[in-house]
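Only one chain is shown below, in structure tokens, and it's the form predicted on its own.
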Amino acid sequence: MIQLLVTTLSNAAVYALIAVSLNVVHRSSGVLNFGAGHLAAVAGIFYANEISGSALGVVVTMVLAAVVSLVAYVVSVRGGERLGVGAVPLSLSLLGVGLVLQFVAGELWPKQAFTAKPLVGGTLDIAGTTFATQRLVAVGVAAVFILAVVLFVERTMVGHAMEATAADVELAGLYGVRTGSVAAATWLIAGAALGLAGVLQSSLAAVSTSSAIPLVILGIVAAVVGGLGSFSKAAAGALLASLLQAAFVEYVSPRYSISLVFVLLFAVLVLRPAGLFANARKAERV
């Protein structure tokens, strides 16, 4: 029971981090980035071949995934929406550009799966139960970013600025908000969310370039079961979608894992499409 509480929480860990990333961009554009999954990926590959197990490594992969998600931006989503294109097409857009990156990952490193050193190595015992002692560093690094990330956008005046763009953009530059600043800030930090992402999905179990759509399905299903638009929600439906996903693998088979999840998104969709920890009301009023 610990070890399946153990690995719920690290993989929600994971989960929950792109759900943050792909609710930072939602927020901000209405856009779905269907490539989170290859850049998360992509890090985790770059991190565990060049610079795994230290601190510095993480930091590095998280600004070079930042800088990978702003490019993103600039190259498939600004000159679409300054043309009036739709948020399903920039959303598809998006997955062209992992799709980019997949290639270009495959080009520069084995096509294999890669396992990172663990920033914390040993093992802790609890009643009885041994598991790796980074399947809690995992979680705790996971949370802070987080936090981090909420208390930025809710204290912080460019966190203002966002919540003013994602409910207006034209309304917030007419008040002087710098929104073209502001979507810069918006990727970046959605970059940053997937680059932890692939570090901790690296040093948890192996990472390869067929590890993304899986990590952006996870994603995906954490956001919308939680609900888009808030972070905190999208952490409860990470931890959700990893708890089933784990009891199965437990207690059933690791083969219809992930089929499992879309049954969940499928349920969540037809009964609550608002997520299943949004307010009703207020997703009416919306």
The other form holds:
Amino acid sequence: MIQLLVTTLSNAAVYALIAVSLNVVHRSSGVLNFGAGHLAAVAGIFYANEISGSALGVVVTMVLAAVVSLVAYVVSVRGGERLGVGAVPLSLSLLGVGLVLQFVAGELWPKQAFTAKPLVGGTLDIAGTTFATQRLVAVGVAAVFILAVVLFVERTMVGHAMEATAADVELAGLYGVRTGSVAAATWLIAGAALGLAGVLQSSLAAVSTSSAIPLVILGIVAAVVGGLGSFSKAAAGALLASLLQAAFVEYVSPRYSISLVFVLLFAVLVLRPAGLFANARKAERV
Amino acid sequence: MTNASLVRRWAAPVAGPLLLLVVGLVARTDPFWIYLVTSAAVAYVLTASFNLIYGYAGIFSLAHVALYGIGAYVAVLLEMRAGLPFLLATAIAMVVTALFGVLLWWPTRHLKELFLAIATLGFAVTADELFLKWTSLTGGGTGLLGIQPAELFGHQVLSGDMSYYWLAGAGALLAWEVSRRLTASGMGRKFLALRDAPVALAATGVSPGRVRLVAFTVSGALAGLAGSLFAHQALFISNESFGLDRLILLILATLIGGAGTSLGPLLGVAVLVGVDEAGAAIQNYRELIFGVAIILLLGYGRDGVSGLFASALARVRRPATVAPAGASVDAGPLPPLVPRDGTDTSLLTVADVSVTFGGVTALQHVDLVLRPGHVLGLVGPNGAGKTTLVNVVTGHVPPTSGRVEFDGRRLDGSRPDETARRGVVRTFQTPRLVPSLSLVENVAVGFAAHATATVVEEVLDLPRARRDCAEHRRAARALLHRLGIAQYADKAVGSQPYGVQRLAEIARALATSPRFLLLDEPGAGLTDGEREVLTSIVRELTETGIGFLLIDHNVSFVAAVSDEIVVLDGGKVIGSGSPDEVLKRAEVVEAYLGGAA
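Starting from the form predicted on its own above, please write out the structure of the form predicted together with the partner chain.
Following is the full complex, with the preceding chain placed first.
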């Protein structure tokens, strides 16, 4: 039981980071980053192979992922946004970036799964169950990061500028918001979150380019289940999705873990398309 | 009859079979070519079905390849496990994939396209997992071996033989014919409207959700057919053929070929078969090529690379498709504008309606009554809440409190297409029309509610649907004539002046036989002459019993046609009465003209 809980929490940490990253981008541009899984996976592969096991390595990976995310925006989204291209084609365009990343990773590192050195060594005993300390550390790190993003968006001027730009780009521009810089900040934050997700995934389990699609799907499900638009609800969605997944893997079958999550997604879309935790009156986005 | 419609009637039905025949005869001596053209025929069924749902209807169904895979597995398993014959198994597979299309449609029918993409992507990834891991059924990664060749009327149709080409060709012909008929019919118009202007579609009373259902069902069935044909050509299937890779390639092929054109899928086939044949050579660079191609083709719009090609083609073709000016104004006898008897007494009441957006209050306790045969003018400065009021009545914005009633039943809470079907129809501040369709076709969409043919008849363009279509075009032409814009009837809406677009939108609204018509700034952008036509039309229509809500900034225009004027300021009604009396009041003058000058 404890084991299940810890697995759930540490998986949720990864999904929540991806969901928050998707949310940050979606709020500002209405686009869903279908390439998020690839960026997280490749970040994890980089971290595991090059600089794993150190705090500096984590930071370097996050910075690199942030930069790649910004480049992805410039290459695959910005031009289309100006041309008035729809949200779905732009989301797929980001998947194109993901495929290019997958190619690059395949050129640089062997095509296999990697596990990083643990973030923190040692084990903990809780109620007679032993597990790696780093699992708890991972949950803590993810929670702190998400909290920092929330505070940043809600409490700082840059955050308010992001909100304003998300609501109405042109109006924000007229009020003197540098919408270009805001977009850059948005994609940098989103990329850093994916970098951290990759680090945690490679530390807690294993990561390969074939993790990319499952990762992004779970991130999307978490975001949609929680309700796109809120970070804390996305985190709650991640928790629910990973709890269901962990319980299913533990008690039913480890085989169809994506199918199960998909059933959850479908149920949410049928019953409460605005998200399980959303205020029903605010279902405007549908 | 114009050249273009001659081509459509005679050449298109013949072109498909002819192409199939010629290709078959040319390829027939060389086994490699036979294999290649057979693959092409199978691939065509897939690209044509995707072109229907994505190219024409604009639905980004990322589950299409999954449906194709399901079709393959279902057909093969029915033969291997249940001993069903090829034709029956294939037919059942098509029904199953069509039903899966319905399953995908159901939760997403009213959702925005991004959520549809999410749901279908989820479905695709799930199907991929099941294909791989449900080994007892699908054989997993090893796949299903030992598929028996298709058997038709006691004859084995061997893969690699010319006979299989003809079989796959029959499937391709079916896909060609269905695509051709559907796009030529009234349903084709609705597909394009769904893709380019879903708001306009709903405004005519057609439920976008139901049009989506048609797209999912028809393209789903064809995807199943493609799957079965593929399985019986390859005689081996595994999850690899139906993964995300394939989906991406299909999207690319459709875009390169030209989404939403009849030749697009044919060109797309060349991409699909070409990449398959180049398989080994590009294996290591697959992700790079696909990734870059996706960014270029999608990130910069569907008009990116293929759009350049299309516009170049259009430039070459244009002279042939434009009807000579004035040649088609012969509209026949004018119908009464709206077939209503004028004895309608039902009211449309807005009672105590308030709307708030977050902290902003757009409307506060507004009461209004629209009467049949009456024109209610609604004036007020910008931001007074006029358009919001129309949005509330037509179901585009839910009221925060209060209610809208029509015929003694609640109207608020209905979707825009439902209110339009009940006879409350609107136009928009910025005309919402389908830019790629001509004026006649746009107005014909408005007649959809009067169709006598069933959906199936419409999809297959059967005689009754064809009669509907002709009748609607004729009536649309008459309406345009009546509004004085018949000379633009056959031109694409997108390139017409603003005033013409406005009148065309009003014509489309009239085509639905409305009981109440809500015109949001109909006079803006019209010339004086056009405004006079509009004034006389509104007057004439009131005599047939249509009630109007008219928003406009041109006070003399509003005063000339209205029976009553309501002034809105800051979301509140600050005055109402007859035009003369209202426009003299000091507070109205102040609110509207900015202080007593």
